[in-house]
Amino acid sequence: MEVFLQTLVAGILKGGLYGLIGIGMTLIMGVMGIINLAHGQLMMVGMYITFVCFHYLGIDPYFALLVSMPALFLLGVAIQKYTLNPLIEVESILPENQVLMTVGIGMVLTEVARFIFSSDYKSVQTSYSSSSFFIGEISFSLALTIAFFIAVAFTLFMFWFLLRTDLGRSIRATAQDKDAALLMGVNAQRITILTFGIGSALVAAAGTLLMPIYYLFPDIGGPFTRKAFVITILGGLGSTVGAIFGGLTLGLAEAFGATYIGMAFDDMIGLVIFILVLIFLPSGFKRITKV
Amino acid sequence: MKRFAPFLLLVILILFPLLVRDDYHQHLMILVLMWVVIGAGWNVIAGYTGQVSFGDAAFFGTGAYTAGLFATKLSISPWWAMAAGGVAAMAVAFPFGWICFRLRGAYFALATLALNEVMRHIATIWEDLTGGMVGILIIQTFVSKVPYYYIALALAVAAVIGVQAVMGSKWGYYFVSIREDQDAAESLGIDTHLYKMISLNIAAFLTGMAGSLYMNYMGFIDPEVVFSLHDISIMAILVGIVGGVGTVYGPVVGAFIMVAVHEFFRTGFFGFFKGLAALTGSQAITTLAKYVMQAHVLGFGILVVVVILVLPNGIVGDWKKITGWLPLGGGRRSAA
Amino acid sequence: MRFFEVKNLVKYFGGLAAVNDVSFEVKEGEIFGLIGPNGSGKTTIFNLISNFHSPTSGSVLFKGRDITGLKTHRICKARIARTFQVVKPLGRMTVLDNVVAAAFSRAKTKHEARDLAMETLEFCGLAHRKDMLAKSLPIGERKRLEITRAMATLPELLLLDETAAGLNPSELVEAIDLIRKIREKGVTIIIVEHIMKVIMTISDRIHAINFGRTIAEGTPGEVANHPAVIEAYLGEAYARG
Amino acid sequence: EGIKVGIILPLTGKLAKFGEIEKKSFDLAFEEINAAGGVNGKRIDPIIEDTTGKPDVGRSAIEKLIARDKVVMVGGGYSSSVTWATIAVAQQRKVPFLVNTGSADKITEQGWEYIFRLNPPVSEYPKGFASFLQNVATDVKTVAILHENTLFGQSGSKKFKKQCEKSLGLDVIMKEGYEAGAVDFKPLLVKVKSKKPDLVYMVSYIMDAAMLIRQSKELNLNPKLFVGGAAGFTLPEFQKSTGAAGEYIFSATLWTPSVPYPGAKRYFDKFVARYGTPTEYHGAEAYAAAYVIADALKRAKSLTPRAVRDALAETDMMTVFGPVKFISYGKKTQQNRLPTFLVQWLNGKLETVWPKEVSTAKYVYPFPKWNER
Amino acid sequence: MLEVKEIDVFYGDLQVLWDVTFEVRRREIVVLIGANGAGKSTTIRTISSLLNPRRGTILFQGERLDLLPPHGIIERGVVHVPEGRRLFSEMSVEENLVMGSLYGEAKTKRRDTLRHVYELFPRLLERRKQMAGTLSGGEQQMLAIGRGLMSLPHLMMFDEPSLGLAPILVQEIFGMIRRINGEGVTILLVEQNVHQTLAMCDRAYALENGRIVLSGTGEELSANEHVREAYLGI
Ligand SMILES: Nc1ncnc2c1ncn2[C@@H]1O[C@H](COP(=O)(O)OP(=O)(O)OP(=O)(O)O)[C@@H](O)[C@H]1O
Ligand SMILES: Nc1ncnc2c1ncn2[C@@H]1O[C@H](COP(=O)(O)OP(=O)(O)OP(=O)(O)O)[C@@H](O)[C@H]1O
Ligand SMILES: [Mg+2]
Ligand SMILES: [Mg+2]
């Protein structure tokens, strides 16, 4: 029994950050109706951010929120304008060439990263990066809790803005119809941009909740761009409530499946999910067969 | 002019172990050579059927392992393995095929990124068969290069005609149908999955061949190695894209181009940087120089996002482009 | 044995019935036209019978077989061919090869495939377009490339969705022309449009359906008169006029 | 003019990080090495060649050394599958290659003349270790081993469970592999506290080490013993990421500044006064190799590669990694055989405490309880 | 009030539209008719500029719209009621009457503007909360007039608002169109239903592959032989 409650709290804890990353992939999917395989990558970067602030200037990685949301926010908006945005107006054979893109870029933010701060490991020890409290038998890692509440609100916070505000709305209608937002008066290519700001700096703040209890080096952005993949898909793409459900599906599928099957198969039970997700629930996912 | 290039071509590779003697040349070319083929393959599915596959390390590993099985549990000569790679690989591609292709465009693209880290998961896990991280390793046939070079050489020209071959008759037509608009094609009494799933297969077959020969040459390999992501299936993707997406001759002009680029980048320009350290004995230049070689991986990345906002059918698909960009081409140039 | 039939279809999408129990026969020879309001079920009707769609219950019939959840392709090689209401171009191919793709369903070798599609693309007046590619199209020759393709499997049914929306009165002439000459050749037709310029002339026999219901079927001047029809698609002024 | 001496390093990708510092110890020796006259007068030139860490860019990278710049030898070579990949073509070239980091036990057991190997192969990791549960930890009698899924965990705890088994008695109640870069281990943790094991030895790289540790603190997990399987557990990083937790934590090592070499800590000093960071098992191979080199290169009758190659056969001098000298014992031909240690975390810093006779303090046996501390 | 003069527009290197030049006045409802593919679309598309013109310039109340970006032309009150409709299909029907009313005033103004709407078209009323997506096809076009009048335009363009709509509803949109102009708001329609049309405009142009041949009164050009012959089919 306190095997199975220890590994259920594992999965919703692990499972409410899972969602944060998969928002920001969720909105940029819906908007450009690409799939942000630089996800990752971003997030490196914020971690990075992190790092600094903590390291250089002695600021507590929940402030330093305040830097690395911003921060990668701008970094999204360079992204998709520059990058991005001038890939519509050019014809090709693959409409996959915006996804190919972001895989250049996720080779350029890596490589970038390392320059700087070469390939060593690097972490943020903080006072409470290994402290617990227990309820009952089962541990709550403090960190991954905070981190959790945290990423729940910034989901509602999302939820609100997508519903209620003109802004949002727009990023909306731009995700289902661009030309005909553009007759609405959106100025879709600044929405594509400012989505994709968003996206980014949402993840970036998933990199910087992670880092207390995590650890930081240049290629640690390819496997969380593959669990972003996975979430997005699993929460049924477009949807911030999917995300959060995506990721928390996701962090107890890996929990239990390590708990039961084997922590080898911690990866595997994420994409074998992903895999009969996009068999057995195609009319789930409406868009799967329009894109 | 045109219509004797590609055998004014196969002459000069015919002829170059003969004029190159160089190992580290010749080594360069049987890359060229492999990546020719995967591309081959990769454009099947990807530029004429328009299915694009982010997963080509699982068919070229699946190649590989088959290869490096026979040799190592079977004692058979991996050479009988080249074929039988192939087989392997299509034998992945097969049931893969048949359950994902109900998926289209990016989706598919994902699932096949799912099978690629599939694949390297089970390479790994599975140590009892395939050693799990510690590879196989078997010892090398020949120590020339040259036998090793003309073997790439026939598989390459092999993959390159029968892909011309095939898009010439009535497979091609339906590919790019496919490509075009599945609902269509459909409705036109192309059976979509039965050719989506022909497209995938050659793919895989080729794929394979080029991994059991890549096992063959290095006489190693590893999960990491063979079902690498970044540096198999985006390489593919690479090769594919930069020579020119839909192209017969994309995937050699690629090839060509990817592995000269990395080779350049590796070691410097050609030890440009180095030779003009030592030159003017500055200190600058030596920076510069460790700078430009550490920096591979990054000018891929860039390589890739100038390509594909530049020249996003590739070489030979932008080639009007490009000889617009000439001032000799006369070309009329695009209108912006 | 009747030559085509749908009996009792049913198709729901989630909780909504598109197309709620529908029957009816065409014979052969004959233009059947479709008619409805928008959304009444009639491009479901020709998504259930090419079966991009499978029933939810019913059946089609042809020719005394039960094709009902063949596979599209397979309808298409029983001789069942279709345009679409919003066109499908192969839009980087030329219009030829795309007529030569769908030859392919007919022909044995690539030179017969290319006889036929130049073939039809003289009988569909389209030759002079033959070396365009398809997405440069204007639309009205886009919907002709859509019937093109569909004669070049040689079928002998042919299912026509709106081909002549957005045809301006001129074009349309022409455009009745080519579905008469269609028919003399042999073919039956089954034909969905908004304009009554169009289907009260050359449809033999008409179906009204609303709400994925039949309404009214008989000759055009039976249709165009029921009240029923009047009501839930001409309305008052059509009748007048 | 100087002599030319290929070495291959992954200087980019993800193995950059080792590679960096293999590479840095190398031109800290070579230019001891040449400031201290060099090879009989003449200069050793040291060529890097980067492999990215992968094998056919490592073939390119030896291709061209032996063909375009024709090295009198390589060394260097990292993990074991570039090592490999690499070293075939040496033989085949008949050019001597000093592997020195490269662990797979394939490596030396080819019958290959022109390939040596300074370091142990990963079967022999936890000899050191061993001899302490024979003689400390005797009330040690289950064991769960975790281990990451690559080459060295694979191989390494393998070896080792059949070696618990075979000679040591143990029951291992306990093996199970994990993906590198897991972000929670605790369910692979929970797991191993409810089957209560005496002994958690694990082979891991240095984060998922601090990982593991601090969830194991944060479960409350109290074996008698936590081991680590050299690599993650001896590492600066290790330290700094785990702070407090990492005390008395065990680990099998090849090398740390306190191993009874001579030169070893100085070696280390110097490396951080040059380069600001610590260094490693890894510099020390590397720094090690390079004397190898050069000492072979002096005794060497003529500059080619066969003479060169017959005099790394001779070879038998001490280093900072410890005695060098080509053996042939069971499969294995021209292979240095070295004892492992076991090093344990006291007070903040690594201190050697097995074998006894070159222990730097003394061990503290059982694990003391994380919540009784 | 518009103003297009002497324009021609390219698609890449393929020109559609030559010197195209014309006017809409004050409170009119004025008529683009045309074969497939002469470019009527096109017109529109470039006056709410998602097409640039290469040559010649367009005015709206004297402002040079073709210099603006598509934004940029809503706020001016010229909205474009695309062919097909165009809605956001995963919204509902007051979310996309809301996305009509992004700026200035028509933002300050959007609740009294969405009362009207509702007044106009009771039928959107009764379903405001429906996904946009499962309109019936009227439907979706009032909805898509409607998402129109929210930005509380000067002037209207439709695109072929009668395309392959059922007989009933045709009549009921162009009804509407009449409705709104009579409100005081401009129109330019484009066509295919050219009887209709000409007997409801007060002028009316005939593009013909991408030039303007003939304009007129709607009596005028129905009476036109040319007209006549191409259009009308007589
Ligand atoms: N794939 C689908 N999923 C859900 N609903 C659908 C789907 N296809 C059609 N419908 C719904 O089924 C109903 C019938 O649509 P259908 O396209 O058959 O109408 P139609 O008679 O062809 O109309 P129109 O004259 O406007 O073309 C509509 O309410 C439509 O929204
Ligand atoms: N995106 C595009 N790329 C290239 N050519 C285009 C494009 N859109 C339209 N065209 C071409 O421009 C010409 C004019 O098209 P436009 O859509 O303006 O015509 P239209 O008068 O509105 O016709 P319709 O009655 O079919 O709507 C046509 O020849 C068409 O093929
Ligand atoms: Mg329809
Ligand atoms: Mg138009």
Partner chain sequence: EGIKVGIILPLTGKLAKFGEIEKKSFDLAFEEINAAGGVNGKRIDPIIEDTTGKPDVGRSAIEKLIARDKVVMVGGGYSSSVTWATIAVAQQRKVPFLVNTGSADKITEQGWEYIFRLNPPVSEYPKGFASFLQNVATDVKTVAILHENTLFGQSGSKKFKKQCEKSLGLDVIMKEGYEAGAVDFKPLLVKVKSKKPDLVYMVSYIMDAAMLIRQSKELNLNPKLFVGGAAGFTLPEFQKSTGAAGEYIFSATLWTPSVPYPGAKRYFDKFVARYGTPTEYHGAEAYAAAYVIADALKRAKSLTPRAVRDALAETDMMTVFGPVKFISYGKKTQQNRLPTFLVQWLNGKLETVWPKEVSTAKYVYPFPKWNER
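Just so it is clear, the model here is predicted, and its values are computed rather than measured. Basically, rigid core = biggest C-alpha set you can superpose within 1.5 Å across the two forms. Positions refer to the first chain, counted from 1. First, how it differs from the form predicted on its own.
In the core-superposed comparison between the two forms, the C-alpha atom of residue 261 has shifted by at least 2 angstroms.
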Contents of the next structure:
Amino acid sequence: MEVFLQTLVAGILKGGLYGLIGIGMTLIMGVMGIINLAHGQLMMVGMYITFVCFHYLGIDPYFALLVSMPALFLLGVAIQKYTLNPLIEVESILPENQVLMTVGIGMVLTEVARFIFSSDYKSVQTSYSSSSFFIGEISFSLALTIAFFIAVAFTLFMFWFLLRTDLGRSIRATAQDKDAALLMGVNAQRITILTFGIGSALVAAAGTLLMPIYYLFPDIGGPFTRKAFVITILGGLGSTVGAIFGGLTLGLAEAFGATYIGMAFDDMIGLVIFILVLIFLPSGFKRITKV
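Return the structure block for the form predicted on its own; the form predicted together with the partner chain was the one displayed.
There are no partners or other molecules in what follows, just the one chain.
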């Protein structure tokens, strides 16, 4: 029972961060109608910014959120405005060209990171990176617990923003029916630019929160793009609440897979669940989540 509870705790803590990654992709998917296949690479950029802040400026990784999130917001805005929006305005026999553009952007970001930092593995070691505390017999990673609660705070803020602010309502309206939103006076082009920036800032936050307990190298974006895609499908395309459920599901699946099957199979378990959802529940958790 103790092993089960320990695994459950680890899965929930990891799933909270996965949910934050998924919300960023889901927002972009809901407004633009495309899967951002550079999502993990944007997270990788946020992680390198955190690495630079820590090693060269002496800024704690959690305070580095004040640098990585605005930086990735601006990068996301620039990517959307100068590379993706022009494709939206051009009639093309290949409507998936925006998705292909995100693939190219991901490749460019990866190779730029490799050119600047090389392919060596890097990490951020703080006083709390390997610290833990106990509640009963259950061990909690201090860094992962702090990251989990910061991720929860960002998630709650995002729901307040989407539900209570005019800009948030405009984003939701554009995601639900872009043509109707245009008729109501919503500037859809501005909304897509801001949404891509917000999604990029959220995934940068997840990357920064992972840095005290994770490793970093230029190709790390690929696996996290895959995880974000799985989370988005599990949660139901465009559902922000579903992204949370999707993140928790993936986190728990990886944790239980690693504990009861083997560390080498944690990714495989998540992908198997992904395939089963596509077969038996193609709308994911969207049927029970509306936001």
